[in-house]
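Let's start with one chain on its own, the form predicted alone, as structure tokens.
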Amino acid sequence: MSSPRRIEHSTRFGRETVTPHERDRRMRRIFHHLAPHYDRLCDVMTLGLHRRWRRTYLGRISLEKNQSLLDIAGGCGETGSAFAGPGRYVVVLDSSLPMLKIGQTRRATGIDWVAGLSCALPFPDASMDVVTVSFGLRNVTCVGATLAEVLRVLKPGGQFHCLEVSNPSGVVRPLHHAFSRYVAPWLGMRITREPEAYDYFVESVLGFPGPREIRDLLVRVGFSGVRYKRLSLGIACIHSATRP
């Protein structure tokens, strides 16, 4: 199995070394400023590909009537709103109050909006049928603790699904790195004037581990049936796992 050091980035913020508390504080500050621009930023940073990735991702998630779904780092509720409906319990959890407030004004009824940290989920053991996270795993401060909390709140047989950026291989890799480091920040700065945010996002994308390392961590935490699917030549990846 791979080393967890690249995944456990609780003392890294971009290229800086910080305390976990300081990292959490900076993340809240970034999303406070970027919340109104988030949808446009996703379009810029992925050239619109995130919409296709999300459709594929949502198609792999099954939520039956009378089941519950928790979306971690759920932001404005893009994932949660896709499953909200009669007879379903859907919760969107995020540490950013501005993101949650925007979601409450946009999204369908039938969602509970909760402010909280993914490494200390405010839910009982074995209370959720499905837990999801999309483009949020690299932003949480303690990845291992978050995944352990996911395992705790899932019911036996419950499903975990994660959509996240990844590192492509082969000829795509240098092109992806060049776009992420030079082109995307320049485009993003034309939308909002937050240089610290773009420095962080570039480093978080380029420094995030590959799918095999995430797979190994999920197995180490205690998940079974761990699998992944690369998207767009490996630029993004869907990870899925089950609580035994």
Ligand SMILES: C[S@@+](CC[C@H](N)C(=O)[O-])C[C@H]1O[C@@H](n2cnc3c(N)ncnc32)[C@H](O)[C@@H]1O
Second form
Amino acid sequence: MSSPRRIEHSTRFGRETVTPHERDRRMRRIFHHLAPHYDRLCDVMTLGLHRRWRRTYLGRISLEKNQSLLDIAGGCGETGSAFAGPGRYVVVLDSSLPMLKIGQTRRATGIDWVAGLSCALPFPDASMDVVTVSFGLRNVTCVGATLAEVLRVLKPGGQFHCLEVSNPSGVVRPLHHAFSRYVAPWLGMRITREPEAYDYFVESVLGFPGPREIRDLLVRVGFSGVRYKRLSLGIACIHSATRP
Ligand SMILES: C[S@@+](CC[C@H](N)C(=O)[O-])C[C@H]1O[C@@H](n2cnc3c(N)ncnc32)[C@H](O)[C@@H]1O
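Let me have the form predicted together with this ligand next, following on from the form predicted alone.
Every component of the complex follows; first up is the chain already shown.
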């Protein structure tokens, strides 16, 4: 089992060790370049599976009228736009302005777009009914601080849902490893010509902790009712938890 430090605070960027500030800066640079290609990249890098995972994920989230949802690392609003509607408050927070701008252009109504970092959420305590993060937890520099912030902004009884790629076990593992290390970066490079992004991608996928470690971290941070569901033989995973 990896040490909690590795999960809670990442200073790894690809194969390098950098300061948290530098990691955030590089992350913004990567998404600055990837933003125009993001949709196509998701399809290519997951062989289209992200669409199925998102459907399962969205099906687990419920947002009533007059409730609020915060989507962290929300990018172009893939999750937020599924819940925007009259009488609901939906906010998408992301550290990349180009990602937010693309979302704003495409999905103009019913969403507040906020530039910010997940480890310092600009919202009051107990202000959100639901907090979500899809394909974002792997990217944030301070996972532990981010989850503590999620807990802080959720109302008591509020729900947290996270969709993230994961490392499968068993027979699929070597195949997944080969695809993530060699095929996905090659495909991604053909679309964006950004070697830094794909060096980072490989390490972020293969180095991300497994579902049990994320579950243990959620419990340590103070969530209750922590549960997870593996998708596609463990290539992706949904975690859900409640603020007590
Ligand atoms: C792979 S994209 C996921 C986008 C979207 N949630 C989705 O489902 O497709 C990861 C996003 O995380 C954002 N991000 C990375 N680190 C962040 C941080 N510390 N705080 C907020 N957003 C962050 C990036 O800018 C990027 O838009």
